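Take a look at this single chain, the form predicted alone, given in structure tokens.
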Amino acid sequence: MMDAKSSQKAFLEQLVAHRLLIPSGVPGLFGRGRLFEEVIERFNRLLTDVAADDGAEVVQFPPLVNRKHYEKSGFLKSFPHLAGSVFSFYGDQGEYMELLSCLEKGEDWSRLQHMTEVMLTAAACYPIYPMASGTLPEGGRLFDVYSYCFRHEPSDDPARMQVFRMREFVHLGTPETSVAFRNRWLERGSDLLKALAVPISADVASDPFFGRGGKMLASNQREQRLKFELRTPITSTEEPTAVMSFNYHQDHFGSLFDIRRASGEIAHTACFGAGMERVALSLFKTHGFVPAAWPASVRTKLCL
């Protein structure tokens, strides 16, 4: 039985060996081949129909966030490991000929790069909450967002990408309705994938919270039962993969950027995020790298 890493290289020969990844020569910073990118669309659209009579209000957002809303959201206080921060040249020509020599000389430059107003996107949910700050309507309000996100966890495990997408649906209202929301979702979830026959078990989970004292913070996140996961081994069995998460905030965002419920109390939230490169990893490994020779039972529901 092979090991983690020997699992992990292994899968990830075969999918380069089928054009599915294209290598960058970056650990988990991927090209996506044709076929990979029609797994994904066709699973969107599936998510798509099964949201279709929820009312979600649909928004875009660049994969890239204001800064200061990203350090109002607590993201860097617990994940400061995870974050990726942008910066660029603002130097007069003095210090481009520096950067230049630099350059030629294969030295750092990095020094004369600066922090700009902008940090990469770590979850396509976080432009929702300064977006939605004031008072909700009767109701709450319910979003529908899909984009590219970044995470620094460089990794030869091919489901463990520095840059992937997620389809969040994201609601904010009362206590009552988020938890319906999260629990809703889950046995969506649940029920859309074991459609698919991916292999898949649910679980109670935490966030990788940074330190020690996040040790602390994932044990109370896990008794409050505020995260689930659904898994699937996608290179261990023995450690299988998230594939989406049902997360209940409570008034962590309603509290940050001031949004209210129509009562005039503090609005609490819930998200539910698939990781749409690992849902395609998931079926490419359940399934085979031929999309074409996948049960006939997944084909019709992928619309393949």
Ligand code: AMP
Given for the second form:
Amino acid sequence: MMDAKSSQKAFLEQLVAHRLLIPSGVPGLFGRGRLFEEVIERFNRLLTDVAADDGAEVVQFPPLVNRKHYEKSGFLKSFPHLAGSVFSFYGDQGEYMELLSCLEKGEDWSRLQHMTEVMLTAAACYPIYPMASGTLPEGGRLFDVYSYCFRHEPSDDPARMQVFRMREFVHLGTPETSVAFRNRWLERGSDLLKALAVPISADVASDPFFGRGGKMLASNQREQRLKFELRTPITSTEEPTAVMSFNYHQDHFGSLFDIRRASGEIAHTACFGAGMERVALSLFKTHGFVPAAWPASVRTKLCL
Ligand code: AMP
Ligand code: ZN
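Okay, that's the form predicted alone, but what's the structure of the form predicted together with the named molecule?
In what comes next, the whole complex appears, and the chain from above leads the way.
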């Protein structure tokens, strides 16, 4: 039996050999080959089909967010180790000369960089909450978002990238409609992965909150059953990888961004997120590196 490290390495080597992923020299940062992209595109279309009658509003955001909104969202407080901020050069001619000298000598030039107004988004749904500030219509709102996301978690596991895509549906409404939305997607997500013959297990989950207090937050999140994940073995059977997440945030974002229900109460929110690269990797892991040789039922479902 291969240990997790060797199995990650072997899987990555195969993905690269089949031109599915293109290494950059930095762990977790890859280019994507045509077939890898095609699988993601086809799966993305399946999600659109599943949600076709929901009437979600499609919005598209770049993978950067307003730093003020990011700070307010609580992400830095909970996950400082994953956050990515954008810095740039604000210097004069003197500092420019210093920068050139650092580059020439191969020295650290980070002191010549200062914070900008933007951060790299950590989840596709983050720009939604500040945008939805105000009063929701009767019945709440539903959004459909798709974005590259950044998390600083360099790893040799091809399923743990620093830059990856998330397709999300986000509901804003009451506690009841949020939980119902979350549960509906849990069922839809399972059905979809089962139809693609990807072995899955569903479980209560928690987010990787930082530090001593973080353990408490994570166990509260589990106890309250706020987060569920669908997992599949990609590079380990003992520790399967989460391919989809189903989150009920209670009034966290509603109160931070003053999102109110038509009744005036603070809104509750929930999101469903599919990790697109992980879905593709689970398909390559389960069915092999050549989509043309995948089972007919899977190819038909994906229209491949
Ligand atoms: P989360 O907000 O952590 O629940 O992430 C939402 C989804 O994004 C997860 O279910 C994964 O499928 C995917 N995801 C999270 N982190 C990574 C990562 N480092 N690399 C690739 N996909 C990820
Ligand atoms: Zn989300």
